[in-house]
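One chain comes next, on its own, written out as structure tokens in the form predicted on its own.
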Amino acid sequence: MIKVQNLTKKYGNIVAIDNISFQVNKGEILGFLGPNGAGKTTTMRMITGYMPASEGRVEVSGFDIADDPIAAKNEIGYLPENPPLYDDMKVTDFLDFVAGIKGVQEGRAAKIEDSMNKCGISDVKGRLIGNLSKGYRQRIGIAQAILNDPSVLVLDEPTIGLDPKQIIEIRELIKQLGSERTIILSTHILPEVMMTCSKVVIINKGRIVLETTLGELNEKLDGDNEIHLKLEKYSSDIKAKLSALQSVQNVNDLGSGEFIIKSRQRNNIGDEIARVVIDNNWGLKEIRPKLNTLEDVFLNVISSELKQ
């Protein structure tokens, strides 16, 4: 599990991070989203007791980071967005450095083989890390990362850089290993967090603007109570009496006989609209619930955020 309480990064009179409080129980895997800049990484180096924070504090299964950082660290895998590896050492080689870092020592070689089937690169193990492809050396990062069986995996943009077919292998792996433990997974890729994650954070100049689960965002994703019509006639009156409704609260005129119809209420106003189309001869093309994507969700929260 991982506690995050009041945390806080500055640099001088620049609030990186600002007074940021969330929690991550075991078995979720939380999405950390944000625009660039907006402190993610920052974020993540203090989860990970890499960078101290100025105020606040982190508590991972329990051990707090800054007041015994060894027992919390021995909780924590973590792959950096650069993957710190040695390109001129074969993948056991570089993995059994690793683990001789982090102290692994009975068992040492099945924990290497185990981390090296679960992330799928048994087949490079002898292999040159300089060598290897980009995806290859993703699962290198975390296979390393879960060397010495962390409950707690902190992952900073796993798949940037990545082709399709690399981005689906790498997030299924995220998913198996999610069973088994925490994860939170940094990302600004938003298709990430609907494919990956059961919880969202997302981040805005440090500060969170969101948090909420997958099932609370899918909610969201279902749109605001809003139709999107399509008519085979346009003129200007028509926009005035779809606003004379009493059920509608807003019309957006698209141009070119397209609207978008915003309800009062949670009630579907399909049918109301399309009685109104018919018997004014308007000529319906289509009448559909207008979805809304991560994109706008997240487009919205950024945007009410700058606005404050």
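Just so it is clear, the structure is predicted and the values come from calculations on it, not from any experiment. Heads up, when I say rigid core I mean the largest set of C-alphas that superpose within 1.5 Å between the two forms. Positions refer to the first chain, counted from 1. Compared with the form predicted in complex with its partner chain:
Once the rigid core is overlaid between these two forms, K230 counts among the residues whose Cα shifts by 2 Å or more. Comparing the forms between these two forms on their rigid core, the Cα displacement of K26 stays under 2 Å.
With the core held fixed, L284 shows a CA shift of 2 Å or greater between these two forms.
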Contents of the next structure:
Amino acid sequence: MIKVQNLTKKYGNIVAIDNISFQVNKGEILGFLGPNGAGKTTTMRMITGYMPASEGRVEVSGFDIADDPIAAKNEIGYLPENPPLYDDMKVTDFLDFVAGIKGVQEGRAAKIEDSMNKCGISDVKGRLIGNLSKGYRQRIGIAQAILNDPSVLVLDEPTIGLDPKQIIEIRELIKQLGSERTIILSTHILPEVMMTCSKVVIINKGRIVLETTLGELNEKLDGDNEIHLKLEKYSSDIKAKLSALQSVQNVNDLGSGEFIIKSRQRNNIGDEIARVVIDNNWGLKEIRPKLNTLEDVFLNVISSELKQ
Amino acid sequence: MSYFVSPIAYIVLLVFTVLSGVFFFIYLEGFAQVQFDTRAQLFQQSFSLTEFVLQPYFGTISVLLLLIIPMLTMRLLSEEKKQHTSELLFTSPITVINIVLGKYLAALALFILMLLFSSIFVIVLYLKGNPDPGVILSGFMGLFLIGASFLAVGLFASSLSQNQIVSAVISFGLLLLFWIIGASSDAETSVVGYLSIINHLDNFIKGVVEVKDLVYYISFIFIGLFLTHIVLDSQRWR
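Output block for the form predicted in complex with its partner chain, input the form predicted on its own:
The complete assembly is shown below, putting the previous chain first.
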């Protein structure tokens, strides 16, 4: 469990993190979103005890990071923005070193082996870290974080630099780990949040602008019952005919045969529109519900924040 | 912590051992020449190995350490910040004291190895000749203490900068400063003279072990490590 209360970070007069509070329970994966410079990394650094907070408290599995740092840090596995690796060590030597400073005594070799297998780096275990590619380095960083089987994982952009197959593997791994742990992950890839997280916090300029569960988020994404229509033929009277339909509120002509049709009520008007299209032989190419993407929600939240 | 997996350790060891060996044989050759110089024999002076080989050898090693140790310590902490591994260290369940001591002891281990290698020549001399064993022991003790003090200064310097070269320059500058303040005229008695890092070595090389010299080196090491601790701890607040 991670409990963040009124966390604030000031650099001189600049307030980098402004009084944020949230809680992540066991078994939850929190997606931490925000534009560059929003304060994601700073927040994670304060949670992991790398940086002290100016004000506020962070509690990790019941231990206060400021009052009881050693006990709290024992519970945390942390993958920083840049994986912390010693380039002149071999992979196994490095993980052995990490096991040492994390105080792993029992079954050390087995734990190292296990985390290498989980992250798919067993095939490079005898190689120098400095000679490995970004994808491997990133996965060594993850292996390092999960090595001592921590109850809390803090992952700063875990899938960056990985190829599509590895991304899927790592997401699976995170989901799997999340079932009995508490995980915070920050990311720029919005679909990643949909796929892995159960909770979302969006921050901008050091403040929380949206805190929601995945279910609520899905409702927002369901959009306003709009239909995207693409036709082969294009004439000016199409818009007029579509608008004449009873259940249609308005039609937005995007040009070259593409239309966005908004329904009056929150119900599916696909049948009705398709019938009109077919009756008139407009050459149907595509009809689909227009969903809000997470990008839309994200931009909405952030731009409404700007207006205030 | 990672000294012995990196090639740097082995290169430093090799260069140090070769250089100290060369100096050793230069002194030995000089001794041999004086020994068989007939004019010198006329004065019926006794020439001891201790005076002509060992003592200058110890002095030379202390100079070598002045040059080599900044290179050994420069990356101890500078690299941590650059490679982002400081994030790993500071978020691990260890204290800043653990980090400082871990770094220091790793460097100290390599330095002890260097001293052991350079003692090979002296051991050969001891087996074949008649140098004073007391001077050998006190000399190496002095070298150990002065080297350990250099390491503490170097560690402190490397905590100050993210750039290895800057760290090396800072530690070399500090060491040289502590070295030359002993050169003032009344060095024997003044406070400045007591501060000089090299004045305290002289006694050890002569075979004299005094409490004031021990206290000096031990407090020197302690202050170096303490300052490093302060720097590391305060950096987290920035």
